[in-house]
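Taking the form predicted on its own, here's one chain by itself in structure tokens.
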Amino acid sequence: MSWWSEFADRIEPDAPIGLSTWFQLGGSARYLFHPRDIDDLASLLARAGQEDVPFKVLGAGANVLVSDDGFDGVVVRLDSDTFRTTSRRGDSWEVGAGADLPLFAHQCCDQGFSGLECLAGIPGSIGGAVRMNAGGRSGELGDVVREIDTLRSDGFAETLTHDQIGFGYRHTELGDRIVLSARLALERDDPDRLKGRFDELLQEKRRAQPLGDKSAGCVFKNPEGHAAGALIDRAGLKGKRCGRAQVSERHANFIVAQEGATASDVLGLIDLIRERVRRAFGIELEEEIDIWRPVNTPKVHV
């Protein structure tokens, strides 16, 4: 008997993964897992950790690469309802960590909560942007988040306060913890002039960025007193290959994975961007997408 059996209806051996991302790149986990409920998650990554198998949690896949070697342990996705509900008392929204980010923001704004318009045209669900402080110019989802209950790796919940998770440029302290709902402090405003600013945002990005193509989003996080996809355009890479993985002719920050493109192939462009732009400005980029690599995988020099 396998040491899944028991959650046998609830996991999908060998799945394909990589195509539910935003790249639509990248091979298989062994397992994927769909939790019922917080208590059978928990049970599951007891059981998971008794076997040494690791996992991980696909959200939208919004800001994720799967490797072409897939992922050789548990993927989780918080997809019932469970962790998709979002209620509120007064000013304050809970959210499961399963919602969806665009349509919650949108929502907020049409019934007259701000604080999350500056979200507009980031993808994502709920959990996945508060993992990483999802954000841009105009604001970010840790300036309303006053805290999020989460999972850690021995089954055991813990809520977290704002400070207790660590918000900082695209980065929290949250280590293995899985969020499970997050409890968002936001203020009534009026509901035209919210509206009114997420659709300018959006408009902004659909401007600037290659948002119908397949990608994930800005690739690099910005170097303190610089913009990635500057510096990236400066070194000559704007339209630069690696198969067929492209650097975007609208932003240099984002790679473009055209028909036929690999995981391998956008790997490869993004160490070569990275060496690049080294050996242009003496600026070591460090990667704002969520990159599922196998352990020791060489990285390419150029």
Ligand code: EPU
Contents of the next structure:
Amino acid sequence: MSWWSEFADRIEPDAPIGLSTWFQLGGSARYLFHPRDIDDLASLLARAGQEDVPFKVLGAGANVLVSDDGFDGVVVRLDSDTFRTTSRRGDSWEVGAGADLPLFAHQCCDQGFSGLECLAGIPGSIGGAVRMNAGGRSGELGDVVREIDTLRSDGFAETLTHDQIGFGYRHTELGDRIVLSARLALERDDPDRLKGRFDELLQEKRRAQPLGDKSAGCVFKNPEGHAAGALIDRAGLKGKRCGRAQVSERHANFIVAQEGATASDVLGLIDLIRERVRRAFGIELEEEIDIWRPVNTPKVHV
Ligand code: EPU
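Same protein, different state: after the form predicted on its own, show the form predicted in complex with this ligand.
All chains and molecules follow, beginning with the one already shown.
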């Protein structure tokens, strides 16, 4: 009997998770787990911990690059109804980690609740968006998060307040805690005004970013005082290719995957960009996207 046999009806072995990321490339997960509820997730984590099997959570796959070798562990997907519900009490919203951020943001605008319209054009799940404090120049999700429920890697539940989450620029201090749900404080506003603002931001992004292509959004964080896109552009890298991966012609901080691209193509291009920007400006770019490399694989430098 395998260690995971009691979960067998909700585990897919050798699941091609790379294909469900926005890049639509990369390898498989040894196990893909769809927990029924929080207790089920806690039990799985405890068993995996006993077996020294690592785990990761995959949200909407909007900010993840899975290496071609995939992930040799359990990938959790919070896609059952339990993890996707949303409810409201007064102006306080509770939303499950598996809920879709753009859909929820739209729903809030429709119902006249302000706070998420600044996230127009940002794909992702609520859990992933909390973890990386998704946002842009007009605001960040962390601005409206009051507290979250999490599960620690040892299977214990923990509620964290806004301050304990440690929101920073595309950053939190959550470590390997799994976000289960978030409570948001939104303010009432006129639905037409909110929808107008949402659509305006979405149009702006459509103009400036290759939203229709296979990508994971901005690849690098903006270094203090600089825009990564501008640095990559000034280094002359727009349109630069590595295999079937290409620096976007529209926004240089996006890498787009063309038909037949592999994760190695994208990783090669990331290394090349980092090296060229370092050489041209003496600035070290830090990745914003979450790269799932096989354990113990050193970074390759061009
Ligand atoms: N720029 C260039 N060339 C380019 C791209 C940008 O010269 O190819 C210049 C722009 O002209 C501008 C500056 O770089 O002067 C900043 O560019 P932009 O206004 O497009 O914003 P950004 O800093 O590149 C950030 C977030 C985006 C978010 C936008 C809008 C980061 C790394 N990126 O982009 O977030 O959508 O602001 O709010 O913080 C993401 O997180 O995946 C993402 C795309």
